[in-house]
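Just one chain is shown here, as structure tokens, and it is the form predicted on its own.
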Amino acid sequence: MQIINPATEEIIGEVPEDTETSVWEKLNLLRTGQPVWAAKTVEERVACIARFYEALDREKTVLAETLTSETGKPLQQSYNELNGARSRIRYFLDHSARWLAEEWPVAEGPTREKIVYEPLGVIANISAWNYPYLVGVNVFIPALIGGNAVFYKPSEFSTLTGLHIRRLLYDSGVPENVFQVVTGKGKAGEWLLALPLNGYFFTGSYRTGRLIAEKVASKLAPCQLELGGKDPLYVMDDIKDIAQVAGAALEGVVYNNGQSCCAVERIYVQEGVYDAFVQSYTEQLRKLVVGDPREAGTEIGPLSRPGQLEFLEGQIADAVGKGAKLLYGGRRVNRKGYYIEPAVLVDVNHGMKVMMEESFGPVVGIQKVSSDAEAAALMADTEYGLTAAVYSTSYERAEKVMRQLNTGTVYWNCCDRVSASVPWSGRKHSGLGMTLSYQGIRAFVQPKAYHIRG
């Protein structure tokens, strides 16, 4: 399998994939070790996995310069991406054992009574291309922990750093049939699915999941789907700095180059603000600086893969089709590379597939509404339910449209974030399960009760 740099189109290695064979075997390897992994005490497993958070400090330039290389994003915000996963694992250090330890819920008594938590076994981590440290280990830090062994499969777009994250592993006292990793495509996908595994934890589009869900159903075995958005934003009439939230606004659509699951996708501004807001929003995004994902000072760099410019491209020639107004952007930029300039598009409706469909790329349409309960069936109009986002300068407001959106998350003047200490889920087309807080460690283990008499 080659792997192709997304900034200059050149194959920067090869990467041998995995077999049907070989998957078995991996399988069989991690089938051996599982038990004895979680025969270990949570403190010795999580030893293990502070040695780890200390490996990404300790080679975060190497580790940044290949995920630059393999995904295009700015080197900065690959050093931005390690330091966010070391503060998600320092989450997990301070508080697994706390969340994992066995609870007597009746303690004294003729019958006493007592919750273990047990891992699942061994389960499969499909994981993404766009954060794949940030999203990785919300999965497999959280199992290992838990005691359960780990097939990772790591995109064939961030390959090369899948690998980093085995070696480190390792490196860090994590026995190799405990964490294996599959390579490959679809097809080592497929094989890694027909696996009778005791979960799946899969992070990526709403189309992908949903096939993923219904090849695993019949296993009756844990299903978690990471998926995509269509993450809205309002700016309500009440906002003094427009500057201010139309910065904030643009670096939630551009963030990554808009590949993002939580990535602001479509920005509906009430009418009293809204020629200045989208005036703003222009000058600023006119400014961006599209480049070489190296050098120093770079913020958009290229898409990770050629067949997202195509999309992008028919979105934006849907919604111009049908009336919309291209203000800047959206053209290829004319170097070799999968680049494309940030667009912004006004005279939008749910009509246009820019508005409907998700976009992951730096494109974004701008709505102008008369009223909060406009906005508000705007904003829920859609299949997905991720995140969504509403600025103003008063709470109370605000909280009367976040409160009607049928979203995981929802953000009061700030978006396009993720905390370690609160879950990150999604509904609808966006996702089931959750990872992070005390509820993503326990998403990796089940509850045993026992019932003690004498």
Ligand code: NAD
Contents of the next structure:
Amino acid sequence: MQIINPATEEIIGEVPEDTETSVWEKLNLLRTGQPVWAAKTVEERVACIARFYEALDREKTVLAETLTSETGKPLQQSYNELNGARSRIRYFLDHSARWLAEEWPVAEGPTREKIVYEPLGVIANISAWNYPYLVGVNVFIPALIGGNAVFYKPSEFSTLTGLHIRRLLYDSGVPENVFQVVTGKGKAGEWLLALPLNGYFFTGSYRTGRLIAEKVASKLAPCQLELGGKDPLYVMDDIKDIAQVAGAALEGVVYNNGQSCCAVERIYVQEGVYDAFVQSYTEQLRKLVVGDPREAGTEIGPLSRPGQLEFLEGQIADAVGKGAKLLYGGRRVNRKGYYIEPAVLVDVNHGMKVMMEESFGPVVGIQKVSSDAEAAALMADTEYGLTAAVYSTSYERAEKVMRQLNTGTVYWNCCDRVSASVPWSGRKHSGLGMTLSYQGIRAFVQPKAYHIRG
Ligand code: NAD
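Could the form predicted in complex with nicotinamide-adenine-dinucleotide be shown next, to go alongside the form predicted on its own?
In what comes next, the whole complex appears, and the chain from above leads the way.
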């Protein structure tokens, strides 16, 4: 399998792909290692992960450069991702022992009762490329700390990063028969689904997630899905500093070139501040520096996958064909690599794909609304349910809207953010199950109830 740099279209590596036979061999290896790993104390497993946490910092230069070379992410954003991943790992290091410890709901009396949290066994972690460290550590870190063995399948667009992760985990003391990487494209993922594993943890698109859920359903093993979104942001008319909110919304749209599951994908603005918002958003958008992701100062690099260029052009053409106005951007940049200018559309409505389908790129539509009720109805009009943001000076007013939304996360006066202390979950087509927080530690273990008489 060839690894292509999206900024230059050059081949930067070749990696062998796994086969049906090789994944079975790896499974047999993991089956021997998992019980030995599970027999260690939580503290021993945490100590290995603590060394991995240090290694991510020690090797950050090579890791960030590799990440940028295979995803096209601006170098500073690669460093930011590594820092973000470390803070999530810190959470797991600090909190896992507490949430994995046995509990005694009934500690006295003739029949005592306790709960012991046991690992699931050998689990699959089929992962995405857009934030390979962040979405990876959500799964393989708590899974390992919980005593599981992990089959990690990095995306074909972040394979070199996946191989760094493997090397650093081994260097940190995680045994080879506890963590194995499967390389390849969708077919390699399918080999994993055919194996009799004890859990399937997936991050990626709704299309693939649904297929995975269907394929593993009859195994009756846990199946968690972290999928896409079409996340709305609403600006109320009591906002005073419109430029600041427009800047925050813009960052939510274009950070990582819009290739974030919780990117801002559609914006609703109340009529009293609509013109000012659109003007400020467009002014700030024009100033963004599009260019080589390795150069300091670049804010937008290439898209990671070539097919996305046509996809975004298609969404823009569909909107313009139905009456939207393209205020800025949307053209390919005249240079080698998968570059497109970030774009903003107005006069949009929900009959247009750009307001309904996940864009996963630096393209957004801004729609004028007259009331909170209209905004809430439009925000709720989606198949997805990942996040939603409301900007207002009044928390009470914002909360009335946030309560109406069927999403795993809501934001007041912020957007496009994830924290390790609270659960990360999608509803409807955005997913099933959750990671992060204590719930994301417990997601990788199963409770056993003891009834102890005498
Ligand atoms: P994708 O669905 O194309 O691929 C994800 C993974 O699945 C890859 O490793 C891929 O090789 C594998 N895969 C593909 N076909 C498969 C099959 N038939 N069987 C088994 N495995 C298969 O998604 P992507 O392009 O890597 O990621 C982008 C999507 O992920 C977006 O929709 C984004 O919103 C979503 N995402 C969600 C979250 C979240 O936390 N909710 C985080 C990051 C990305």
